[in-house]
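Just the one chain here, the form predicted alone, laid out as structure tokens.
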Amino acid sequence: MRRLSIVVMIFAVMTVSCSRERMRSKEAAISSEVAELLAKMTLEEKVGQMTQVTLEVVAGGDDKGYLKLDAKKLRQAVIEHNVGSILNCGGQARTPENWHEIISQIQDLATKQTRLGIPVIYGIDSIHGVNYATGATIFPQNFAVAATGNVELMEEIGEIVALETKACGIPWNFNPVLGLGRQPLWPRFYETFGEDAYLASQMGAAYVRGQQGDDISQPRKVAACMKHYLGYSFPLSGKDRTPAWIPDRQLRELFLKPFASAVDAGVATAMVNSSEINGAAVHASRYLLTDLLRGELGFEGFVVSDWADIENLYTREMVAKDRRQAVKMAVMAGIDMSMVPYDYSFYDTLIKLVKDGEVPMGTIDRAVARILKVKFDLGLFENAYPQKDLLKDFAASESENLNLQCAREAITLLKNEGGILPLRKDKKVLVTGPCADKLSVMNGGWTITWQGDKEELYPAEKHTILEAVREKLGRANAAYVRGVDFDKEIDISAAVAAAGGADAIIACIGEPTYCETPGNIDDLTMSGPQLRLIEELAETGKPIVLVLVEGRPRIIRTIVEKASAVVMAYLPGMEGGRAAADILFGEANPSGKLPFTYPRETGALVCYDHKTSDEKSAKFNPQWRFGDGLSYTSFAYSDLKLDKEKMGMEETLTVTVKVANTGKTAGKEIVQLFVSDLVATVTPTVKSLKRFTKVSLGPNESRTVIFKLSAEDLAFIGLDNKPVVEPGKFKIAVGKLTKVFEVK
């Protein structure tokens, strides 16, 4: 038996070694092919590869959602301007069959009628599923997936999204968003993995692995795109595409980490922050795009601009006097591809800049080589066409089940006074609020359309929260009165009257759909009509279960005490209605934990990993804390142990803790390990998440969880803006248990 084990180990090592050798051989072959092709290309063909236009540029008519291309416009793009990339959906989601027709027409022209036959790389925003393909599996938004604490689930989602994107014939996905959700006013908050750098790093890297695997040329894989590099998610004003002010130490301590993890995971492409950091327009910053991204992080893929952002260098950021200067600045800084997106101005301008000697040919060659390499890596030169056989697994029942699991695991129980939840099915309920009977509000932006607001385009077979509740109780036992819209009262008095015949009220409040700049707000407070609805319903004395359907934490301080239970549903996706009802009636046990701090006041937007002065001077007191989340069972932590009291710089610290389900219901618990540096030369945070894992335990079942920490996990960015680990004492916290150890 021992001899067999040794043979198996030797075979495994040999297999890994052979696989690495094959990859090295493939990389060498691709590098040779890139160099050979590049040597044949004219300046115009090279600059064309660096040019990306939106689908509308080549679109013809739209017949009830079925888009046709304009042959003349397509020829102008691909033949006359050598365009290397096209993106977007032309206004709304298309059927997979329509996508096949679109992609095939584009590739017919690119591969068969251009001089060198270079395929176009098509890109799309598959933000929470293939949101621009009808019938696709549409998952919860990223911040909800982060709440699951389930990294393996995140990787599976990445795999499914890659498969369904590729099944449409599209090989490039503009996701994951790796900005940190530390400014809750920001309208793209829900696209992040929350406020913590470690959590976002783990989730982001898992998504990249799921998207790309070990070889992005495989039929079910796509090239991922980490975005928006760097600091985009932390605008001082909270408004989209406005200035960020982030000290270099904080930039490296927090905002850079998820991007570094994605690079380590092999991410193929990167998209740039539309705005600025500390007065430096990111699209024009050689320090950020070349020195830091490539020099320090070691990123080897290609960099694409965001929408019209090279133009914005002179129309909005005002760091360039005109288009010519803007294009030169961006290309010299490190932009490889321009998302122009509506014309050929970048193409014409860059050609002239090279001919005039203002942009070296070497700069162009480096950019084009990176783009060509990704096209070769994807296998586009071998087959650029949609693979129809993948459609058999498009929106498979297994994917729907995983989607439902994700929504269930994401939903976070924040309050459950007197154990009102789960609700009994023999009771009558009133369902009310503007989020109760709409699919759009459970999905948010990037769903079927950019803003996600076309309710009529949503699939009729999917359940709203109201429909899912009625399926469990019967229509007669689940009354519905909307009560209010998001911004106006409709019939609060009717809702109050209907509450008289109910045993409990399920009030679904939150936000309408939005995405990017249209989602800018000036006040985080939940809208007045919704607050008034809850206040007046509370006067009936009936227990209220608040279900929050929102893309960022809206302030609800005045009604929290009036609710018996509060359920954070986030933006739970197409299966969100079923998942919410399953949680409300106990068919699923909530296990989500907040991936961000939920503020109590509009002027108290402080994250969990704040400084000691925030505790002592400002009295940190959010509505709910990062990591909060209740269950229908109870968990007990015990026996926290460290394998050593003193740790050397080269050593590993092993932490063990026993977690037990002490209740009567099976449940899942996210076990989180926090570290506090007790004294440091840079004021330390009160605590920082360093490890987490999710365990599933039956009643009276227990498990010992093992975490390992290295000195690298204890590092911080020092006064010289470089990582440092200082000797001294550190505190480990898991649950309410703590242990102190010393680093020598």
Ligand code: BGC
Contents of the next structure:
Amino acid sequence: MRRLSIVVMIFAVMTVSCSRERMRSKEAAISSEVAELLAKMTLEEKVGQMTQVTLEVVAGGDDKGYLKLDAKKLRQAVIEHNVGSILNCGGQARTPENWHEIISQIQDLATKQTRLGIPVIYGIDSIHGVNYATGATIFPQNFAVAATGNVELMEEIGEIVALETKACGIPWNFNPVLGLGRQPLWPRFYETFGEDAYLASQMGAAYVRGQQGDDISQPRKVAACMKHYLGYSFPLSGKDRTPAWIPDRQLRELFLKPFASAVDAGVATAMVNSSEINGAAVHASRYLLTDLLRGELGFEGFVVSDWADIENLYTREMVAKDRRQAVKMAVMAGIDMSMVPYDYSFYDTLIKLVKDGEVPMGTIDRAVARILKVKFDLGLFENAYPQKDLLKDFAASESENLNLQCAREAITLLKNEGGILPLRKDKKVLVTGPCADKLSVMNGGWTITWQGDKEELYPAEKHTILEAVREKLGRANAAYVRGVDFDKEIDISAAVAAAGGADAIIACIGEPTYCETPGNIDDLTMSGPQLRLIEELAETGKPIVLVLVEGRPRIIRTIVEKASAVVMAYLPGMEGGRAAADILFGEANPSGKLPFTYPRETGALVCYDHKTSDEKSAKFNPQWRFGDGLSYTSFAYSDLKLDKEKMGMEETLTVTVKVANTGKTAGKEIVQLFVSDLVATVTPTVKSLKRFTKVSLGPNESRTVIFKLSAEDLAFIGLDNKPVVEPGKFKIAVGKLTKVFEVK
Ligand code: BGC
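The structure above corresponds to the form predicted alone; please give the structure of the form predicted in complex with this ligand next.
Everything in the complex follows now, all chains and molecules, and the chain you saw is the first one.
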């Protein structure tokens, strides 16, 4: 037996080293192919590779959602301007067949009719599934996936999104979003993995692994794009694309970490923050785009601008006097590809700049080499065409099941007074609120269209919350009155009257769909009509279950006390209705935990990993805390043990804790380990998440969870802006248990 396992081990080691060897020689072959090709290219061909235009530029007519390309415009792009990349969907989701036709026509020209036959790299925003392909598996938005605390699930989702994107013939996905959700007003909050740097790093890296595997030339893989590097998610005003002020120390302590982790996971490309940090327009910052990203993080892929953001350097950011200066600044700072996206102005300008000797050919060559490398890595030179056979796994039923599982694991139970949930199926309910009977609001932006608001384009077979509840209770037992819209009252009195005949009220409130700048708001408070609906329903004395369907935590302080239960559904995706109903009626046990702090007041937007003064001088008293989330069963933590009381800088600390399901229902628990540095030269945060895992336990079952920490996990960014581990005492907390240890 022992001999057999040694043989197996030797075989495994040999296989790994063979495949490493293969990868190394493939890398070497690709870099010589890139060099050879580059040597043949004219300036125009090179700058064309750096140019990305949107699909509208080459589109002809749109017949009921079926998009035809315009042959002349396509020639203008691919042949006359040597365009290396095209993006986006031209307004709405397309059928996979339409995608095949679009991609094939583009590649026909690029690979057969250009001088060097360089394929186009098509890019798309598959933000929570291939949201621009009809019938695709559309998952919960990123912040909801973060709530699952399930890294393996995230990786599997990454795999499915990659497969379905590739099945459409598209090899490049502009996701994951790795900004931290620490500014809840920001309309892209839901695209993040929440406020914590470690959680976002784990989820982001898992997504990259799922998308790319270890070889992006594989049929089911795509190149991922980490975005938006760096600091985009933290605008001081909360408005999209407005200034962020982030000291270098905090930048490195928090915002840089998920990007560093994606680079370690081998992410192929990066997209840039449209806005500015500390007055530096990121598209013009050589420090951020080259010194930090490449020099320090070691990123080797290519960098694409965001939408029109080189233009924005002279029209919005005002750091350049004209287009010529803007293009020069961006390219010299480290932008390899410009998402122009509507014309050839970047192309014409950059060619002139090189001819006038203002941008060195070496800079162009470096950028083009990086782009070509990703094209070779993707295998586009061998086959740039859609692989039709992948469609057999497009929107497979297993993917739908995983989607349902994800939504169920994300949904977070925040309040459950007197154990009112789960509701009994033999009772009558009133379902109400503007989120009860719409698929769009459960999906949010980046769904079928950019703003996600075209309810009529949503798949009829998917269930709204109301439909899913009715499926369980029967139509007669689930009355429905919308009551209000987001911004106006409709029939609150009818809702109140209907409540009379119900045993409980399921009130689905939240936000309309939005995406990017159109989602800016001036007030985080839940809209007035929705608050009034709940206040008036509360007068009936019937128990209210609030279901929150929202892309950011809207303030609901005034109605929380009036509700018996609060269920955070986030933006749970296409299976959100079924998942919510499963949770409400106990067919699934909630296991999500909030990946952000839910504020109680509009003026108290402080994250969980704040400083001691945030508690002593101010009072940190959010509505719900990072990591909050109840279950229908109960979990008990015991036996927190550290394998040593004193830890050397080179040593590993092993932490064990026993977690038991002490209730009557099977359930999953996200076990989170927090560390507090008790005294440090930079004011320490009260605690920060260092490890987590999700365990599944039957009634009366228990498990010992093991975490390992190294000194690196205890590092912080010191006064000199460099990571440091200081000797001294640290506290570990898991559940309510704590232990102190010392670093020597
Ligand atoms: C967004 C990006 C997106 C790009 C292409 C921009 O407006 O900021 O996140 O990838 O459009 O659609």
